[in-house]
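Here we start with a single chain on its own, the form predicted alone, put down as structure tokens.
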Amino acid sequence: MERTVRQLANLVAGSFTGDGDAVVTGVSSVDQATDGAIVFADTKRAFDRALASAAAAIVAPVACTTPDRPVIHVNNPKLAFARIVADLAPATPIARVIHPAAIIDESAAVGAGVAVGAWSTIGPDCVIGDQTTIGNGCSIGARVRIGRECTIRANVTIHERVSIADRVIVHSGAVIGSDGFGFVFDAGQFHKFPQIGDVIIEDDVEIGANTTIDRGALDSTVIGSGTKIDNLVQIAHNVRIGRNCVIAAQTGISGSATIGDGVMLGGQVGIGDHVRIESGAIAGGQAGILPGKVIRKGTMVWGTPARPMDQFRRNFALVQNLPSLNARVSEIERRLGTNQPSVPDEPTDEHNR
């Protein structure tokens, strides 16, 4: 597919400088750009790299201009580029058919234009909305509700009584509605606490591959609209996540945690049970938030136990200086003749016993 720079600028509601009739034939990263490709740059440094490439045109902020190349100017280059990609390299159309090897219970209600892949099963009393796609090998339990224009990739498991709204994407291997980790200890053994709640996933959520979302014990586990969840994330029972949150890979969220709107969680963040993270807060990668803690609105935390970023940086700097501080203290003690043992540089056999 081909577009002119002028056509693409109109598509993204931007302006352009340079030759508006220049033809763009594809999209590319800066490193792999060839003649005819369009790339994006969201910083001055990235713009300079784009200029050094063979790209035919660049999507960039308003302040970035050059006489050497057509430039489409927008406020958010990455977003504009995503729209250009969708236009120049659209996804392969999906055949709106139900495969003969799919098993659909006679009581299920399947909407218009639904696609169901081979070896997928749809249980009793399910409702599948119009134009939704269910890939190969999926298991959809009884009384599941899936809205319009959803995409359920191959090998997804959705257990009974899960409710999924419109335009939700669930990637392969995800499990939604499994039992939460709830047990009661008595007389020397663990007894399972009933996990009879449900899962509610609102509009425009994306759930990454091999992510697991447990059903509530007695109530609901809720994922708010617009939230994006990476691969390999664990969300425990009764967790409530707000709207437009971003949760990176290998994050674990323990039971009954509450997360507000617009929260950002970096990779490998660990959140204890009954934690409350207020709207707009950010937890840096590998932050550990202890059970019952409250992270206030707009706060950025890091470390374990998680602390506000300024405090974490001060503490980290002090820890880095401990070896030199130990040497100074040892020297002072030597001069004073106190003969106090210093901290050894390496563990001794005594420490390992």
Given for the second form:
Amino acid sequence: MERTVRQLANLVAGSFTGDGDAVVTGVSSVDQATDGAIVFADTKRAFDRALASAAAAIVAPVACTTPDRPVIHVNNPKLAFARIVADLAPATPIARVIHPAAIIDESAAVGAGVAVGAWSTIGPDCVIGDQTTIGNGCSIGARVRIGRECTIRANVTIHERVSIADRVIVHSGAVIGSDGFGFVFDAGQFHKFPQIGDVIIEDDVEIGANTTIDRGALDSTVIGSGTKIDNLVQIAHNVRIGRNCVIAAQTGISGSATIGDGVMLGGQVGIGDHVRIESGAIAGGQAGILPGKVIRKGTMVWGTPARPMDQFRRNFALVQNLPSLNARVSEIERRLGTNQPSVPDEPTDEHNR
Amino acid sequence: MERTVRQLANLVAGSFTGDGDAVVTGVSSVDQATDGAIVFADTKRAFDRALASAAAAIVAPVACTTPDRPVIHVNNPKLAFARIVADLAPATPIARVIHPAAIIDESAAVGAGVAVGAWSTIGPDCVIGDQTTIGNGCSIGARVRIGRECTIRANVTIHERVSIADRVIVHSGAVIGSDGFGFVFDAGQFHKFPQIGDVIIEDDVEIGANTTIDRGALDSTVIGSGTKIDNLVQIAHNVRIGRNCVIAAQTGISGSATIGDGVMLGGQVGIGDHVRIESGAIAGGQAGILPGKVIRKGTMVWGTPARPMDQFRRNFALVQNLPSLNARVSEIERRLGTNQPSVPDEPTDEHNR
Amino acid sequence: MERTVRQLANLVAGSFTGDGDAVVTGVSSVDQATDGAIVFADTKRAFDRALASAAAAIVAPVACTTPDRPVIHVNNPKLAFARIVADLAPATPIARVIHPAAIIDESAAVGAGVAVGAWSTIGPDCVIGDQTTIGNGCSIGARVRIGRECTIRANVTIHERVSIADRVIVHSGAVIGSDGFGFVFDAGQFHKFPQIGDVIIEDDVEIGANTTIDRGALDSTVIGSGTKIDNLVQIAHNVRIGRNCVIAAQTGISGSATIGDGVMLGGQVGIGDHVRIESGAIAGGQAGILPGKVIRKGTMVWGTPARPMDQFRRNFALVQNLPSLNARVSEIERRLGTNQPSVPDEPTDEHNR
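The form predicted alone done, now the form predicted together with a further copy of the same chain:
Shown next: the complete complex, the earlier chain at its head.
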């Protein structure tokens, strides 16, 4: 496949400088760029690195110009590049067929152009929307609804009554609709509390590989439209997540937590039960938010227990500075003629073996 | 399905106040309660919320009474409610059949009323107890023993020689009996140490989705009866866990750790190898317990490295108070006529970019 | 199966003391040793425990001798023991057959002695090397290359164009080649950035159960030869890991991080994007390394944000010592006749509920 710089500039509604007839034959990262490849640069620094590469053309901000290379100028080079990749290096189309080794219950309603892989099962009363793709080895329980143009990769488990809207992507090994973790302790043992709710996943959500999303106990677990969830994330029963959130890998969200719109959670964040995180808030990687806490709109927190970022950084700096503070206090004591044992510079074995 | 308040009170061996003939047609959370629904309230506050809902009846402690609504009085409302849910909203019964697309080795002994889903395999010399359910796409290796009335959900992997007792629930994507992580370094490379032990899971254990439990290297990894394990938990080789423990999501337990009875581990807790956690101990979320440490009976710890909770809280408060302590020291220095550079209020870029 | 001490000493190229004709019938841990079992001891303390057991013979360092038991003397007892286990307790051989219920695309090139389990699929243009074993329920996408003598356990997903070299072990539930987590925000929503790179896994790598390894966005995600990865680890797009690294369970490595040779990462470590960890460095369990940071060759770090170990320990000790430092300052103030409110010994509810 090949395109001219002019064609690609038109494709992304951008302008170009340099030779509009220059031919682009592929896409690449700046690091790996070879002759014929187009690359993108979203900063001046990246642009300079791109110029040092063999790239045939560069997608860059309007401010980045050069006499030596064709440049396609756009406001959002990364987004424009994504569109160019879709044009120049399209994904291999998937045959819109249902594999003979898939088992689809006769009561299921399967839309037009649905693809289902080998060794998959679709249960009674499911509804699968048009152009949706289901990979190999998926288990889809009874009364599941999946919308249009969804992609369910291989070995995904979707349990009964889960509802998934349109253009949702679920990566391999994800489990949606597993029982929540709820028990009643009585007479010396734990009794299972019913987990009979469901899961509602809205449009354009992406769910990472081996991520788990539990059904509500009595109500619903909800993932709002446009929210992106990375791999190995745990979302517990009755959690409600808003729109356009970003949740990085290995983060865990405990039962009944509510998360607003546009919230960003770093990797390995832990969120206690009944936490409320308001829209636009950010939690840094490995932050721990205690049960019942509220994180206010637009605030950024870090640490365990989580603190406002500036407070965390200030206190962290003060801890780094403790040797100096200790020395200052010792000096004062010396001047006042008191004596104090100096602090050990190591935790004791008891405390830190 | 419908029941009268009187029938439900009898079912849970409770008393009732108000109209015993009032009809209940379903179960609900307080938040979603509609006409005809019964809800539970385990506190006075929850009871008041329930009264503000449309619920037809409320399961509540003896102390909670009202003239305006039928109330079923029990000592443990949540437990009683769980029983009412099982009666009013029973799970759809699973057909007690072996799917024709399941492969069961002829040497396997499969009990009465066993259900096996499509695309599952049961290996040589397995023994599966009566009324056990195995979902779609499960791989069960050779010489696995599974007891009575177990539920193995879809896409579970159980490797050779794993032993599972009665009424165990294993959620989708869980892997039981994978090799432990053991290597010997020699001549510049790692050599695999044999992982030929097994896994023993006792009665009434629940294992969460995508949780991994490694087999012992030479001996057994053991999960004691009644212990409940959430999603995405890692349990390494030779770990021994006692009875009725609760282990929240994404916690990791390293090799040869031993955990007593009734231990509670919060989410994302990390436990080093050869740790011993005595019965009744509690580790707060994200706590990190260093290799070889002992957590004494009934103690509660938090932080990394883990500390007794009161010590953690005291030290945490003192760190929050460092700005004031610094100011006090500066004031003393001022009065003594010394000079000290003030502490930076931010980590340097080198330390905290 | 039985062997004499003399035979086993020859097998591991060791010397022996005591009765060379003593018969060994099995292998065991010291804890479970029964008559006839051989055990290993790599320390004097372990050797004394072994002597207190019923073990028939002991593999031990040259320095460990006893008149009462046959001892096989070697430099690396654990390694020698691993070889003895392979001899005395060999794994059940797997039938080198392709199960009739496996689907292998006719364009795939499958080597000699390859075993493929039931309900597995191997896609178009795959190449599978000789003597490689693929378990039940695996989904292997188009153009995947797997080398010789690899073991892919049950329910593994390997997506298109992943390349795996020789003697690689992939445990159940692992997902290799899933999309990286990359989006461009524009006009109020996230747009998927192409994830069209691949994954390259070199010789002798081991990948744990339910671990996820994302493909590069435009380039490759690379795992160097001899590197061992535990369960539930997340490796993001474009990560490059060197040779002979050890990565413990539940650790997460963010996009474009580069890791040298012989790096050790404890459990639940979090590594930010574009981090560079140089060869021989070590990160303690739950350490958090911030985006863009560099960890120098051979250094050991701990904590979040990660610090050199000695600095972490010193600061940790100073925090433990804060009550004493506060008391010293209060005493100074008392002597100087000032008054200060004493520090609260608990975080406030607002900060630590």
